[in-house]
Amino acid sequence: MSHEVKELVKRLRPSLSLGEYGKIFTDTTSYMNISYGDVIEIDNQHYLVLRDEAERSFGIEDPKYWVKRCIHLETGERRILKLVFHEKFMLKLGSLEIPCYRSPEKEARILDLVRDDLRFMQGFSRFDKKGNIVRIIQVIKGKRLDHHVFELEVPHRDYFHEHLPAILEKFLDSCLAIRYLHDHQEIHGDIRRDHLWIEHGSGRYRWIDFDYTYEFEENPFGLDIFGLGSLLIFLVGKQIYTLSNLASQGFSPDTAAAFNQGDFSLLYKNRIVNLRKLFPYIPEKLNLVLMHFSNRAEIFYESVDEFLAELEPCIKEIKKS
């Protein structure tokens, strides 16, 4: 089969030089067997596999063997192919346990729903010869929003007053994008700080990765809203704070004693939500928005509109200050 791949590459992309030539796959069921130099053939189009994608967090790479970085041989453009992979787990939110799982079909629906809406990644789905639904994604040229924020080399006070208002104004538009999904009875399903990217050139914020879904009877959109809240906490703080990293961020050893259980996230137990105890110049109204996602909260946001109704005036207050 290597000869077939070599001839295919030579015909469609003669300028491309490969160290190895693999096989042609029309069935993507066994995605672990598909690697560098192989070609995935979908709907008479050919995608040369360069590598497996990986999620990077805390300096650790977590390979995603079912997600392939490819070259579309017919056009030479980079594409990401997401193959069928199923997993299921339980997420704890306070005393609730929420079933979460991957749904390739749901991601395919959303790709159709958000076509040409550049607040989201773009792509389409096709079936392979065995009926597996493959999502073919355009690569966003840019960087993660959290990396951009973390790399701003200014003290928190300067960041808060000089950079955060503009970041939050774009974040508002990203929240409205999530509301658009909810208005169509869809959810993002996995809102995290590494799933919102800044596109080079345009500066546009764009959501990626829609294949997670969940079953939350109390509020079908609840985890999306908690995801937006967790992202907001990161943006306001410029990073995530826990008791264990306060000293390394220049806080005195007795700072930790000021916190109680109610000051931490309901979803991520070790994350500090009550940031006003670290940065007293954070307006009380903004801190109250953050505290809706804490262990202390008794009332939760039911919709993106409720969340934005309280967040938007806070941005104007930061600008005035």
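Numbering follows the first chain given and starts at 1. Predicted model, so just to flag it, every value in this text is computed and none were measured. Whichever C-alpha set is largest while still superposing within 1.5 Å between the two forms counts as the rigid core. First, how it differs from the form predicted in complex with its partner chain.
- Positional change of D38 between these two forms stays under 2 Å at the C-alpha, relative to the superposed core.
- Residue displacement note: Q185 has its CA displaced by under 2 Å between these two forms (rigid core superposed).
- Comparing the forms between these two forms on their rigid core, the Cα displacement of L246 reaches 2 Å or more.
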The other form holds:
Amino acid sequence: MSHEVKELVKRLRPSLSLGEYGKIFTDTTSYMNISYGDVIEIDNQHYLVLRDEAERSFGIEDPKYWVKRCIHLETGERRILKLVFHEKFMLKLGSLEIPCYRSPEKEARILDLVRDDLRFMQGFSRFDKKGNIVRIIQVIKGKRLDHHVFELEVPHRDYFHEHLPAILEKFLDSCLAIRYLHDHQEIHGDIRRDHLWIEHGSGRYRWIDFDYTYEFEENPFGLDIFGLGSLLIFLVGKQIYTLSNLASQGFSPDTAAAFNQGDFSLLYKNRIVNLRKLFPYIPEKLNLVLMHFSNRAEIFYESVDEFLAELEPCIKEIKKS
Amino acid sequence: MNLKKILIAADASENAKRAAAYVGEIIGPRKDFEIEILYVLRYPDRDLFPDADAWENKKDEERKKAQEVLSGLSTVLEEKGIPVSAISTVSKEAKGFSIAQAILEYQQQNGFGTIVVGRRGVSKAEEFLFGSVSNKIVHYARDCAVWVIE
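Same protein, the form predicted in complex with its partner chain this time rather than the form predicted alone?
Below is the whole assembly, all chains and molecules, this chain first.
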């Protein structure tokens, strides 16, 4: 079979040099066997596999064998192919653990729903010869929003007044994108800092990875809204603050002593939500929006609209100040 | 609304049993009450299952569970002396996400003056993330009394 792949690569991408020539796969069921140098053929299109995708956290690489980084041989463009992998696992959210399901069908459906809506990653799905649904996704060239924000080399006060209003304007649009999903009875399911990217060139914010789903509860959008809130807390603070990193950020022991249980995240017990105690120039109104995600909260946002109704005026206020 | 028309919102929890037992205790053998036990079926989403067969099997299981719960709660009421003729049961499929909304719609359409619901007691974080049927009923109920049994 190697010879066949070699011929295919030569015909479609003559400039590509490849150390190994693998097999052609029209059935992706055994995704563990598909690796570097193999070609996945779907719908008469050919995707040369470069490597398995990996998730990196705390310096550890966790390979995702069902996600392949590829080159689309017909165009030379990079693509990510997500193959069928059903999984149920317990997702840890601070002190809570909830059953979470990975659903290829859900992500494929959302890719259709958000076609040409560039607030989301773009792609489409096709079936392989065995009927496995394969998601073919365009690679976003860009940077994680949180990395961009964290790496801005300005003091917080300058960041808050000069950078944050524009960031929040775009974040608002990202929230509206999530509302669009909710309006269509869909959820993102995995809103976290590394799933919102800034695209190089356009500067557009784009959501990625929406294959997580959950057992329905009375408020199916709660998880997404909490994710948006946690992201907002990061953006306003320019980073995550905990009692243990305050000293390294130049805050005095007196500042640290002023915090009580109500000032921390409802889910992540060590994360400071009451940022106004650190940065008194944060307007009360904006801080109150943050505090809806704190231990002190008694009333919760049930929809993105409720969240935005309180957040939007705050952006105007920061701009004016 | 007729306060003597009582709707018990049922699920498979111990709280629902407690709610039924409470109603049985309060009403006892009195004959001028009507009590209906409602089980709202919310099927798990198709996305949670690798194939359609597994999903259909789960839905069958859910329907059976609903019937068992309704029959079990009827027995609880009967054992407290409520006449069999005063008890009815019904299961309905939720059209949207919200069980609370389905309960309230049924209450409005059928003129129940009292809703009885068990409460499992969730943490604040759980309420934010997942919501609470009993809290939603308390919040949105109109023209009726709501008994929340813990």
